[in-house]
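So this first bit is one chain, no partners, the form predicted on its own, shown in structure tokens.
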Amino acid sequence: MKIGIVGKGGVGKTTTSSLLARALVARGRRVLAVDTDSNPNLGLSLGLSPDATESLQPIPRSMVVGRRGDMTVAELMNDFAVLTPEGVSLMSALRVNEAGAGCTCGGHASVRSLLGEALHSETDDTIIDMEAGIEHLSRAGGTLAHADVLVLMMEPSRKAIITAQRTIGLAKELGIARWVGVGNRVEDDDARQALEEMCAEHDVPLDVVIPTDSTLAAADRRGIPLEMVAAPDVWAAIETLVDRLDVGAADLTHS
């Protein structure tokens, strides 16, 4: 699968991307995670040190992969991917190191080119941890145009759900017909009920709910991976997400 993790800023895309990637690896899958944040830190959640995360070289902005380019997927991964301590291969697509460096459109084009190729020879699943917002779906061609499924990350707020609603509209225009709604940092039954009501109001699916957990929050603050034996309710929700992603296309299609 080629999975895009999308949503407004601060809803937990990077943390969820890392948990999902690790859960897939635990099931015996070969997983590539691509960090598209211009301030990349997915590596921390996958067990890389701050120095190793900082030194990860981004994919060149002009890179075109496959038949139209001069690099195969295998060559690209060999040159620009690192195997993290959690067993996930990681690439960085973007990095902004100085003010006034210009737009990141070239990096997004490289990601689109990568996703357009047959990745199955090197990976079973590719997870794209997208930067905040929906601009990546409105760029020429759409960064995620070749994604198989989108994971719509939402917190219990109307702003997050409206962003998900807009994302669905853009996904349809790009021909992406599969998405899964994930509520994150849901503190209690009242928050869950509010989330369910707002999702229903805006015609946004709510397929998985990840509860608030102090252990996960502490790991995030320290910039380290969540232990597999910690936060069992969080891991149970992630396993439910994997199951949802693995079911047939008919069950994942919302129209």
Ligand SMILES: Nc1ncnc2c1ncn2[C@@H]1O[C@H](COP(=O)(O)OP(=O)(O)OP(=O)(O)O)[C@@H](O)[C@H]1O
Contents of the next structure:
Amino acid sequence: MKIGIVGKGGVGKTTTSSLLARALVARGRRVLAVDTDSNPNLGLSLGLSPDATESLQPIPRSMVVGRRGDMTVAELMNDFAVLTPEGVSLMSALRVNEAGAGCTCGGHASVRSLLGEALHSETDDTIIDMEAGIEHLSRAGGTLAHADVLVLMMEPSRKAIITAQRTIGLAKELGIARWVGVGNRVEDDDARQALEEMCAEHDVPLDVVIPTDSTLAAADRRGIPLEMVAAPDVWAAIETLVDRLDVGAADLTHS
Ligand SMILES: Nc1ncnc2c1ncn2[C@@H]1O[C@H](COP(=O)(O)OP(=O)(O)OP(=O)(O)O)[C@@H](O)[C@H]1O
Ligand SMILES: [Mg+2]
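So the form predicted on its own is up there; where is the form predicted together with this ligand?
Shown next: the complete complex, the earlier chain at its head.
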């Protein structure tokens, strides 16, 4: 299944991408995570060192449809994906390492092409940790046009929910068939209730609620993955997300 993790800045896209990827690996699935942030740091959440994260080679711009030559998906993964200590393969799509070097459209087009490939020969699930905002859905062709499902990340704030609402509108235009709403950093029952009311008001589904968890924040501060035994409520919410995504359904369509 090709899963795009989207939402407003800072709502927990990278954190959730890493936890979801690890939960899928724990269920025996082969998972490729793609970091599309021009300031990539998903590697840290998957157990790579800062140096290894820094030295990930971005997938080449020649991935853009028609200019990829004869490189197979297997060769592409071999050359550009690293297996992280958490058992997730990781690719970086974009990197900005030069001031004034221009826009990142080429990298987004590469991700679009990658998702258009028959990835299931190499990976069961591909998770795309998107850059904040909704521009990637409005770019020429739409970076996530080939995604099977979007995970709409939200914190309990009206701005985050309005972003999710706009995302649904763009997803419909792109022909993306499914989306799952995830509330994150939900502090308490009051925050949960406010989130439920705002989601209902803006016609955004709320399928999963991830609580605020200080262990998760502390691991992130240290730049290390959350332990599987820590934060059971967070992992339980991630398991609910895996169930809601129904990843096995995509295997049936590929077989
Ligand atoms: N459930 C949670 N409980 C506590 N802290 C959290 C939780 N989820 C995320 N955070 C913290 O919130 C911050 C933002 O999370 P994260 O980097 O995953 O967001 P993002 O959406 O990827 O941000 P960006 O838009 O910059 O890419 C991080 O410091 C992370 O540790
Ligand atoms: Mg992020």
